[in-house]
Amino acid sequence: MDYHFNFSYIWRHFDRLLYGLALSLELALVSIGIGMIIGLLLALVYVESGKTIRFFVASYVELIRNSPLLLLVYLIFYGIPSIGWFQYSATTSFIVTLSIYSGAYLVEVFRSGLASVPEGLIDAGKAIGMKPWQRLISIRIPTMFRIILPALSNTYISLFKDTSIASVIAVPELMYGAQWINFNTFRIIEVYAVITPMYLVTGYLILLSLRQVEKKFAI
């Protein structure tokens, strides 16, 4: 059976795979916004504590990095609504599920940038008289955010194409934008040839401007 390509459909309903890119971005800044605050937090806890506290934090990041994220998201979106702790929106739940997933792997990220900044940079700030606190906020955070910018930027991309999972739940993102075409109108091929290269470029655009961060900061 001869197959006839027609994008005209896919063009009629291309407003919806702009809304839907969009959103992915919203989606996916948001997540990586709380994320990046999970995985600070948790990442200084486990560098200045102790073996108890480690393992907690420990326990937490393999917990979830090695958990499919597909899994994660039916588990807080159909789960723990069932038991009637919490109700919220599809998009919320994607949210919530994504801040956590990244922050498993942000943890990593920033534990291997403090223990990447150079001794004599704290050695330096104990010696003018500075205060851990400030040691922190002025000395370790900002030369650890410049040591790992790289492994930010391959984080972040990642986390943008992970929200094309948020489909399974009704989020009207890129790719649930995309099925939508598809269900009403058969364009299968059309619609992924479509949305393949929105998600390209824009993935590229997000790698460019990282990169161009990383130049301006990087040590």
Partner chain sequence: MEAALSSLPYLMDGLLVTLQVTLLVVVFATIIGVILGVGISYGPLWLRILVRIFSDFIRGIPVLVLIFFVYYGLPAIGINMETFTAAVVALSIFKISHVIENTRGAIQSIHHGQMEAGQAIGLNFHERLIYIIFPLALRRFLPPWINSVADTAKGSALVSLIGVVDLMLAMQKVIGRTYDAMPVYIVGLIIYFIINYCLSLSSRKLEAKYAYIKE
Contents of the next structure:
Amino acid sequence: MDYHFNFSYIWRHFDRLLYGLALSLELALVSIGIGMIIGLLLALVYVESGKTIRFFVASYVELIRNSPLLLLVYLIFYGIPSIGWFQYSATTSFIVTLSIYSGAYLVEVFRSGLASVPEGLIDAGKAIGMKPWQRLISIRIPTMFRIILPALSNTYISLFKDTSIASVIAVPELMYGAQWINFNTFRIIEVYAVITPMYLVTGYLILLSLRQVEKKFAI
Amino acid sequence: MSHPLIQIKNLYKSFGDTEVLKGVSIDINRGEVVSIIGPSGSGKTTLLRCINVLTKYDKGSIKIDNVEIGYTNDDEDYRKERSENQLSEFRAELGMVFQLFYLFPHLTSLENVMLGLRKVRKLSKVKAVDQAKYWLQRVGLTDKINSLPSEMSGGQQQRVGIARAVAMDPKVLLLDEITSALDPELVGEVLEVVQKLVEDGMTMIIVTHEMSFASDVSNRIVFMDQGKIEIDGSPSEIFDSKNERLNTFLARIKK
Amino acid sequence: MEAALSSLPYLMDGLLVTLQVTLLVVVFATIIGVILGVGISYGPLWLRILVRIFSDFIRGIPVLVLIFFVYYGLPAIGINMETFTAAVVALSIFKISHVIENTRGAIQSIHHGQMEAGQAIGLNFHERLIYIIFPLALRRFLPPWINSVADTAKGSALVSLIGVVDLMLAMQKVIGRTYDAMPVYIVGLIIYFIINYCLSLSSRKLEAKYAYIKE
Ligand SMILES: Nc1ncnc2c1ncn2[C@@H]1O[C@H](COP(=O)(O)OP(=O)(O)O)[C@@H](O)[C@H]1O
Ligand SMILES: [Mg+2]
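Complement to the form predicted alone: the form predicted in complex with its partner chain:
Starting with the chain above, the whole complex follows.
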């Protein structure tokens, strides 16, 4: 145990870590944005459709939820271009993956959210003569969002942590920055001593701000 | 315009195997206030919900202004259920206030009242705000315009519920035990609002357990029991009635 | 596709490693996690604080950071582990934090009244724990626990990144030989799906079976 700490190398390359952190946040934000659109649309389709369509939506959800994220990352980055479908940058590929991934989780979140909108509220909308789609837009969806906010916060934080997996396809997010410094300086302990608090503090700040949002919109 | 506003004939409704309405018939005229009393489970809520087609009735007929509301065809054997969009148009003409308020939790009281005016009546924002403010003032909530339901007492919430319904200028107002979920000290403020609407000449069907209120404001009181209308008469007729079930019921709720 | 099928035995070897990692992690994490979970519910203040810090810390960082730190970082301070050991250690630490929360949640969900009822019929604290709290808590504990077993199976794919030849790395190696990625990924997807789906299905069954506990 005669390890000598030397952080000077880390500070020299600190901008890589800062950039990486910003990219991690961005990856999570963009993916959850797209994931929410996928999730909401499919949840609505699921709620309003018959058996066959429900089966397809459920298949997507179950397939994705039961696969390792790492495998999906590989499949979309290496697999799909290999059969000549699409070519895209690693970052784009990861955003696609994380969107599809979060979308599957969010279908479930939205579906159960829609199901827990009190029947009485929908009746109240009917009673003032609102049409089905008006009730959906003005009552069911806004109420649903307030119900699922805590689950949404948790999803966002866990996606933020999942962005570390993008490092395996060389997307220069925080984890990748850390590995780059590792390979080039071998100050491994110092790197972890720096990025661990970066993940923790950022995650905690996200949590705090989302709790504020939850409080504001609590019903 | 000589026909009654609401004509209900021989109405039946079952939930699965339990028959809840067993041939209910009643007419209600414009400007009339009719209270419905009766033991819990006798089908009062179901009857109100059928009038608003929140619940579809199985047999019989409900006409408002001479139009069958739940079905497109008069002939009972061949009639077709109306679409949700059509039903929405009928419901816009009927106001309903619920026992548990059911205010939209994400909207302020002003927005709660405005929603129907904007989306259904298609009023301009300025007009909708004006009308919503007028009705909130009528129910005594001028200072609560920007409050969310979660920031109001039960009595205040229920008054918003009333404002939301009457702002639509309905042909008839359906009130389903609107004070039952309230703390006793809040009942008065809500009944006062209803009293004022009665004085305005609003047509109303009031399901209630507040007997003295019912006898004060009603032209008629209807006693329902086990899915049927037992007695239909003026308040004095009801309270002088020798009907055994009615008297058991009245004795029970006095306690 | 043929290449993928002919390499199936090799993938099965990988699957075996995935299952071994999963099994070991689940056993360690369950034993230690439950002990710490009871500790955080009933232990002295210092223990509760320590466990809380540990759990929040571990759940706050990506698993990948944990895996790399254990495998690449610890040797720098003289702790060397083989890839397999490092994988099991890292994933266990991660899973322990989740089992702690599981256990705490299950214990907390037991109605206070049931503890008091136990008191009333003259059971002491330990007897109340063993005869009343644990049996009830177990029913609450099981479904999320099975879910987390499923999570472990699929989360363990990350250990391929430090060179454990699990199903994931076996797939990568096959692809390296055959240059035909898609069929292998699809076979892998199906295998992971079957394992996880069976586990989450049984979790849902259990949940439904014990639904009556939710008063
Ligand atoms: N949606 C429903 N599904 C099944 N049964 C119902 C439903 N709504 C009401 N009922 C039953 O119908 C009966 C009458 O209910 P209701 O109209 O609410 O009575 P009241 O309002 O007079 O108390 C009750 O036995 C109730 O359980
Ligand atoms: Mg009722």
